[in-house]
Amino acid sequence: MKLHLAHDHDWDVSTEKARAIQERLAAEVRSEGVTAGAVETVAGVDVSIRDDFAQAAVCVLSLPDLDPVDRAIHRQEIPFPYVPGLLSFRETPPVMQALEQLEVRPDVLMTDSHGLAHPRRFGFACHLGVLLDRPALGVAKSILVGDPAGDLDSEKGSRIPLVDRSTDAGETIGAVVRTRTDVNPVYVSVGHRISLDEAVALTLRCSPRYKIPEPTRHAHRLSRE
């Protein structure tokens, strides 16, 4: 799959420059676009770190059957130090190389990470989506910033807002979503070119059996091979 970058920047930068890049590109994020019911392919994206190497995996699944239709792996030295809030600078370069190997062009990118639910509203899902100008969402297993706005019902499909209360008004930055009854939730947020409601709907559509949606579950297994 030939990648066409809508934006680009240097990767060998200081942490201060990296934060400035996030703040600049965060203004490009769009929370509207694709409709979950119209999506035919989703690419799960995951990166595993081992010693000094990052192994990026992309697994494309078709909908509604969730069958794998394409996959790719790229392994390289870690391009950026570990800094909380800047993990996309470690993970985006190898993921880009893996995406280049795909023959199927996915409709949506689903990352095992956050999008807008990030201190600077620019998590990995946003970074990847904005650079490629592709629909993207983040489905994370833990909270990076924000708090659930209330108590989540135990049934599958239940959701409540994930809210950043650092401002007086508070800001909804994602959703706490139960993908399996009586199992801990996941945290869904917009990456780019998708609304939060559609991101939640797509997450549930991709989670027929397990807590983790099938695209990122497949990608996680692939990244650890």
Given for the second form:
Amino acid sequence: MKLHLAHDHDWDVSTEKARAIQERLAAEVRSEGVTAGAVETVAGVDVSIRDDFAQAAVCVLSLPDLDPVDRAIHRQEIPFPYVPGLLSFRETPPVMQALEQLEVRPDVLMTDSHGLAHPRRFGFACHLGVLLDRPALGVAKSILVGDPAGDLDSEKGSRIPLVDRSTDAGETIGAVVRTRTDVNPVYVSVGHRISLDEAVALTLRCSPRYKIPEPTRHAHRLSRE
DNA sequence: GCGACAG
DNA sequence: ATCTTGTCGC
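Condition change, the form predicted on its own to the form predicted in complex with the DNA:
Now the complete complex, all chains and molecules, led by this one.
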């Protein structure tokens, strides 16, 4: 896919400068734009780390079937160390290179990270979305900042707000979502050009199925031998 | 000062 | 994230 960068900046920066960049770009995040029901393709984005290399993988799935329609990977040396709150500086560079290889332009980008549920309201999901000016959301497996507002029902589909009390009036920065009964909840937050409700709806639409992409089945079979 | 800390 | 052992469920 053709990458039209709405914003750009240096990547070889200090942690202080990185935080400053996040604070500057956080003002560009938009919490509205996409309608989950109209989304036809979603790109799942993830990065694996081994030694000094980062490998980004992107798989575009169709909705509502979740059939893989395009994919790409890119491996490169880790550009930035892992620092809580600065994850995007390690993951964005390799992911951009993988996205550029796609032939199908996904309607939404889904990342394994937080978006607004971040100390400076600018997690990886926001970073990716704002630089590309594309819809994006974050789906994390654990909390970086904030607290669940109450107790989440064990029933699939239940959701409660994720709020940040450390600030003024305790703002809602995301949602705690149960995608399946008897599984740990995921933490969904806005990345860019999508509302929290649409982000939650999309997360649910993308989770209750078991269709496994061919490459993954192969890798799984090999790994247990 | 101490604890927390996406992946 | 990655590593590694044991256990539970379909």
